[in-house]
Amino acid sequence: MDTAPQLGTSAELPADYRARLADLHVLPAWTLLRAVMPVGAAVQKAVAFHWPYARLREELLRAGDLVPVEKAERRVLALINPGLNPDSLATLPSIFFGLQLIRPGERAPNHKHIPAAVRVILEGSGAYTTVEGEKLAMEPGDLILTPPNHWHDHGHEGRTPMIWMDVLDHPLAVPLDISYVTPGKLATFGENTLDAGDTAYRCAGVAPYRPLGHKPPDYPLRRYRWSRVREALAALAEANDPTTPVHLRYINPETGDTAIRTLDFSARELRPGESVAIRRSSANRMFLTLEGEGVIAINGAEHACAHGDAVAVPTYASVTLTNAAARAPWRLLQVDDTPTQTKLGFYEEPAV
């Protein structure tokens, strides 16, 4: 077995040499190399963690009493991983989760930003997101895309609080020094822009006709209805062999690529009594329970999850999902950074 050499330390260098290097703003890389690139295993700062929705919801509603939407712009409680620097606003090194509240009659102002955002609706009705003038209704379980640099705002025409989970890739953008927001005015929309993507892509396997060579929009479908995804999960659960996991990916209907280029969104259904072991990989993963209850075991530690609960799974962890219920299915959303890691050539699934 190969043994990595013992590298020299900064203390072994003459003080005057270190001072000259500091004056030039350079460092002897070999003295810090093992801190960022250790032998045999990656540096892992993020830890596995479980955020219970019932408790988060209580504090979010309290925030609604304390902070008007005008003072917050977006009234969000950020889910911060205990192993990461809170200032990074990161749930995992590449993924942000935050719980957002909008109350009846409120309207969050229009803006756009470099990071992509996805809304996963947890409760309420009557609210909407407007993306580049397209008014997208929100219902529990729906995914609403806000692609990079797209104008968007939120409004609520219903009667009860609307709560959703924001999922952003800004932890990827911040280290690149490219993350910023541009404020704007409230968007306007006409009747012909109401959920237009849902009309154009209503039937799986077909897309609006375009002459060959004409490029479709980058993000043609911005609202993925949970009612249809749920129906597809249930049908697949019934049709598949009981030993085959039920797992569906959210995709761009024109290209077949992931719905958002940096993050992969997928829906899982576990039948009553079913247990699924997920292959270890370099991906950062988040799980969000949409329906039912189940247990997520991360490196042997169990997290019992109910509706709205979010669980962070760090890289290279062993994960097992178990639905111990006798009758009800467990349906949950999985978010991971596999697309980004794959594009960079970083993604791996260790043999051991």
Ligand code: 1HN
Second form
Amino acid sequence: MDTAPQLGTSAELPADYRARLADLHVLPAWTLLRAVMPVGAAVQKAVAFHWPYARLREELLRAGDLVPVEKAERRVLALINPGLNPDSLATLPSIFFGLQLIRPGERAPNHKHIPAAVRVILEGSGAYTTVEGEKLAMEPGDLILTPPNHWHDHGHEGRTPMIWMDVLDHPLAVPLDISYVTPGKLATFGENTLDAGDTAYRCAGVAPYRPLGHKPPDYPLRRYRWSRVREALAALAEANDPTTPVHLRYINPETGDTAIRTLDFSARELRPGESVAIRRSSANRMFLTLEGEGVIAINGAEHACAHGDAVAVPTYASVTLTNAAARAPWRLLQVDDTPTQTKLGFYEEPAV
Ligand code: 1HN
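Would you generate the structure of this protein in the form predicted in complex with the named molecule, following the form predicted alone above?
Once more the chain from above appears, this time first in line as the rest of the complex follows.
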């Protein structure tokens, strides 16, 4: 165990000296050092938490009756971590999750914002997101990207309520004093092309031809169709050795980098009876169940998850995923902040 000297407190300083420092807007750092950098273990405010979809869904549909979309801009119920300040609208220190409802015929107006947003569709069909002129259909399980400062709106041409999980990185942008939105016109952006990325990147390993050295577009693929990802997971579940976990990352098909720069999105499949232990690390992690059922054990406490359930895993936790079902696979989405932590040089996997 590290030993560190006991540091002086502000109470030990003469009152007139403290007042003079306060007047100059300075503080004796040694009295606060351990609060921002405790010895040996970080202060953890966020806690492990489980949001059951069945209960949230009911309240979200009620919001549809109570609040017209014009009054909400986005009709979203935010998943607030019990350990964090609710004003920060954060599910983990770096990740926001919120459930959004759009009813048939409604439009959520065009806007763009500094934080990136990724939609994970949970139920309904017939709705779309338009991202800078590309009209992206939304089907259950799909991932839809709205990268930083890209115009986007949502509309619904179907007949039943459309619900998706919004994943945003604004908890990273807010403390930097750079998070804002630019409102746009209600009309969708110019000429809409239908799922252009899905056509251009239909085949893994092949990309639209351009002279070598020419820069590819940023965020070239904005809709990752669940039907294709699901097929890839199922194929790997068949082919992989049973001791090799089935885990696929959502990538930028031009660069191989993560789909957005701040957060990593990946899909897992656990075969019937399979259990996967995840390395302890400094990552903040969310899990969202897409198909089947499974148990997430966080530091030994078990959370039984069904379709649409979201679970927050705080830093340094030990996590085990278990599919106890006899026949059905458990397919879930993982979202974590490892891209940010890695780029900043903060990421670590502590020994034991
Ligand atoms: C937002 O702009 C969207 O664009 C969704 O659909 C959820 C939650 C907090 C702040 C802005 C959207 C949001 C949001």
